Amino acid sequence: MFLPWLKIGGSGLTAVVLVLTASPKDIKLFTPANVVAITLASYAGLELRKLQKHYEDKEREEDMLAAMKDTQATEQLQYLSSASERKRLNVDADKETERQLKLLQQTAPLFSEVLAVTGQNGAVSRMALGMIQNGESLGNVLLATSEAEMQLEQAKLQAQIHHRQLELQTQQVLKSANTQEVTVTNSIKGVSDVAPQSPKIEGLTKAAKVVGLQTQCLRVDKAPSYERLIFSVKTEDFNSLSKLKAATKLSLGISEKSDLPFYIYAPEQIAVEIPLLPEDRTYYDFPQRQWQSGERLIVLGQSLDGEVVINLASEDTPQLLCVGTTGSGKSNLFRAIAYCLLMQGARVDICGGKVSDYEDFAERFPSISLNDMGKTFEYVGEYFLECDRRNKMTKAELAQESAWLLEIDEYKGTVPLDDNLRKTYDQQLCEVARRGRGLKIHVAIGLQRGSKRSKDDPQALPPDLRDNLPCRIAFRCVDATSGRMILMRRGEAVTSLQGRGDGIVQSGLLDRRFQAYRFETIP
């Protein structure tokens, strides 16, 4: 780049010279040099304004060159970061991987003694197998998967002392083959008497002889919405037993979509559960009840095993999660739970469904707040607040701090259609209902039917949240799918439920059938 400027130096500097030096009084040297220091001039121009147009394109060269470094390095950047996301997604589904490889390794043992057991469609399997399918977490399949190895513990110490009876038992049968006995004994107490003509008995007493089973009806149980009755069963084929419910259900009248619970009670025997007629059903009304403050327990209703009452300060039942179809008890439900609530000093704020079944509630208690659908999204900001502050407090802070209920009643219509904003109520519901649970903050929240989060169905109740919610009551629903979706183990039976408060609770040990308290009006 030197050479272009040393020209143009030159033939500036040489014009200037011509033009100083040539004296106007020498006509013949004054215009040569006059044009030739012209020529030179325009020449300097010229390859002056060559020079200025070469650094111009240069400029713009490297300005393109830079914006193209830039352009890269974004990319490169973008490209790093999505290679860096790949990366740890592959890494957590590895663990994920290999978490649920650990968690079958430590299960198939026990699935494998099991299906020893029940048979490849064995129906507790089947159950274990379809618990793990689902997500369902390792307490879960372990607590329901203990139950069967209890029970199969049970009848592997009492096979040897009755397989000398089962010998002369069978003996006896073929001799009188023709012939079946039934009997009824009320020796434990709280049994009801049924007469051996009774027609539920001998249908599944004629059930049993098709499959080719000996029974004995043990005893009769009455609950207020269906009987339990006790079999014997003694048999070395337990494939046998799924065969005996279906010829059971067809004795009996019960339709294919309807469930039986059909479930093994002790070793050698099994319990049946068969619903009432409605006019023989037993209902019960909300109890008076002395109310401490401070505490937070709930009542349900009865069962055959007395008042069920669940407290939300214990670790297995802080957040509720119900299903049920309408006309099933679930609205009748959610009022008891809120006066519960109420009666022991706890906050209690009520948003969907129907705002109007707590209208007598506003009387007797001006603290509660009733919201409809579209208020639901701030009262969940307002507690994911909450939680934050009590997050902070300690236990002596804690402690003062009265307890809140949030009762979430049809939760698909609260559910916000946006995006951003579902995503957000989704995050901070979790958040309630996961850290709530130690800060005297809780979650009821109920649905019609049970169904996963999908594209399809975005207003369905997401898996993260359902996890949280450890307390499951079913009432009546309308398929089985439901049942499967909120209980953690006998989810076809919610088809069996009678509807009006015929329920089952479900949370860690807690496995019962119950019928809820009828709450017509404020006791």
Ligand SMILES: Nc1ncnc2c1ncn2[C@@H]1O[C@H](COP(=O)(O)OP(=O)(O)OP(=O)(O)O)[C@@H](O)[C@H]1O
Contents of the next structure:
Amino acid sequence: MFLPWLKIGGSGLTAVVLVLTASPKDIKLFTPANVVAITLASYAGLELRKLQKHYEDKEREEDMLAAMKDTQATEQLQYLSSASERKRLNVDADKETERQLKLLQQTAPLFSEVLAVTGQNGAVSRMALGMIQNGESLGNVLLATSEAEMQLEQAKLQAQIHHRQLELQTQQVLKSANTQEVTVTNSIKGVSDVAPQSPKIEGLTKAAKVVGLQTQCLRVDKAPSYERLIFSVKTEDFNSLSKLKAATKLSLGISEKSDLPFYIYAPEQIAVEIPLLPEDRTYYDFPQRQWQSGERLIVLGQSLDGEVVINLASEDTPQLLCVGTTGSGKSNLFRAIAYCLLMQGARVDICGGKVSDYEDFAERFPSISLNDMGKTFEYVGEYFLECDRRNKMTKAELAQESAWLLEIDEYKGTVPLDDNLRKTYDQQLCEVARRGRGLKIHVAIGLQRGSKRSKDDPQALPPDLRDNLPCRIAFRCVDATSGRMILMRRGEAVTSLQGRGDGIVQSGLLDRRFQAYRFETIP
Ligand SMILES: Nc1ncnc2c1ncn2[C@@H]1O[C@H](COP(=O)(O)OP(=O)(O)OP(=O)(O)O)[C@@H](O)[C@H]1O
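Shown: the form predicted alone; wanted: the form predicted together with the ligand:
What follows is the whole complex; the chain from before opens it.
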């Protein structure tokens, strides 16, 4: 900056000197000296103007830089303050979760205990608690709870109707026998209706005495794999019911690990399902029946209320999830399911499990395919594309299509270990289950045990797939966790099942214990 100032100063000074020293008398020098002085002064003026511009630019630049710095600082400040706000919110949320967990831990046993003994909806609340503890979403818990409550109400209503019918029948019998009219109440009369010498009844009565309860056996229903004892219980102390269950298990010699289904049957009546000895059980062979082409019925077996049939065309039972330990009767049921669908004209693809179980099917049914477990991925892909194809059809066109059923037994073994393949497999299978229900495309998935998908168990069933398999069938499982994962209510009951086709089916309002039909040879 020094040089411009030097130039300006030099030229200005020279101009002044020239003006002052040029004498007007010496005209020859005076005029050129003044011209040079004016030129130098103009030059100094121009330089001064340039310098002024330079300083103005510099000042503007500094202003701009200062403004930019200010904006950046404001942005950084905003960012920092929102980051600290987020952190604060996260810390608050963590604290809230921790508080809720603590509360749940403290209240869960109490909650379970209290609800178990407060009578009519103890089982429902226990189920809800079990689901919450298993990480089920609150929405699902509420749905399942309301469903279970509806069922309970229905059961109570049915029981009341049944009881009323019994009263009427007894009155009629007594009238016709010309004897004095008596009413069947929940009194000692009930005991005389059933075999008093039954060790099961004696066991339960003894257990009731031990916990200080008065009970009378009102009825015994014989199911294929268990006996259902209906007892009257009158108590103000509901705590005694859980004690009665524990005492009954002891007196009947039922191990700690097995559940003894014990539930409210009607007001002041409880039902107990006591397993039959293997030699006392009733097995049924798969029956001969007339099939209608185009229907999608699956005939499961026999229950206390008669034959149990599910319809894949129904909203509640389009896709199946079945769990059962080895020997429980899962493969037998899967054979029966394949047979039912084939007899109604469906295409059936068997993947996973023991394909050799279906050798006899291949000769009889051209629309069955038997595949190695490794091929499941390909079949899921084909079903996925078929869903796409059918999705574009009109109702009339869809009606012409035959039903498809993909059976994946031993599901775990079919899940790819490679992360990318597994992602595709999960996504496609879930889509098939979700969209297939309206497109006559069905899946039946079999598991040895129910476990949660996690990093340690990447081949377990993902929750979104499970949610899209609404019809649940459970056979005997060694631990209650599997039951709770699969069944929507009374999951513990799986440990009370006796194996060899003794099962529970649940879907929508359907909740039935049944004995599956034995499927040894194709009928
Ligand atoms: N509904 C049934 N009625 C009578 N017996 C049955 C029934 N289901 C299965 N069984 C018998 O129980 C045994 C085991 O059946 P199944 O093979 O179906 O069990 P699983 O659960 O598939 O076991 P695995 O995984 O070892 O094959 C067989 O001997 C079979 O005959």
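Numbering follows the first chain given and starts at 1. Keep in mind the model is a prediction, meaning the values are calculated, not measured. Take the two forms, superpose them, and find the largest set of C-alpha atoms that agree within 1.5 Å; that set is the rigid core.
Relative to the superposed core, C471 shifts its CA atom by less than 2 Å between these two forms. With the core held fixed between these two forms, Q459 has its Cα displaced by under 2 Å. Comparing the forms between these two forms on their rigid core, the Cα displacement of L18 reaches 2 Å or more.
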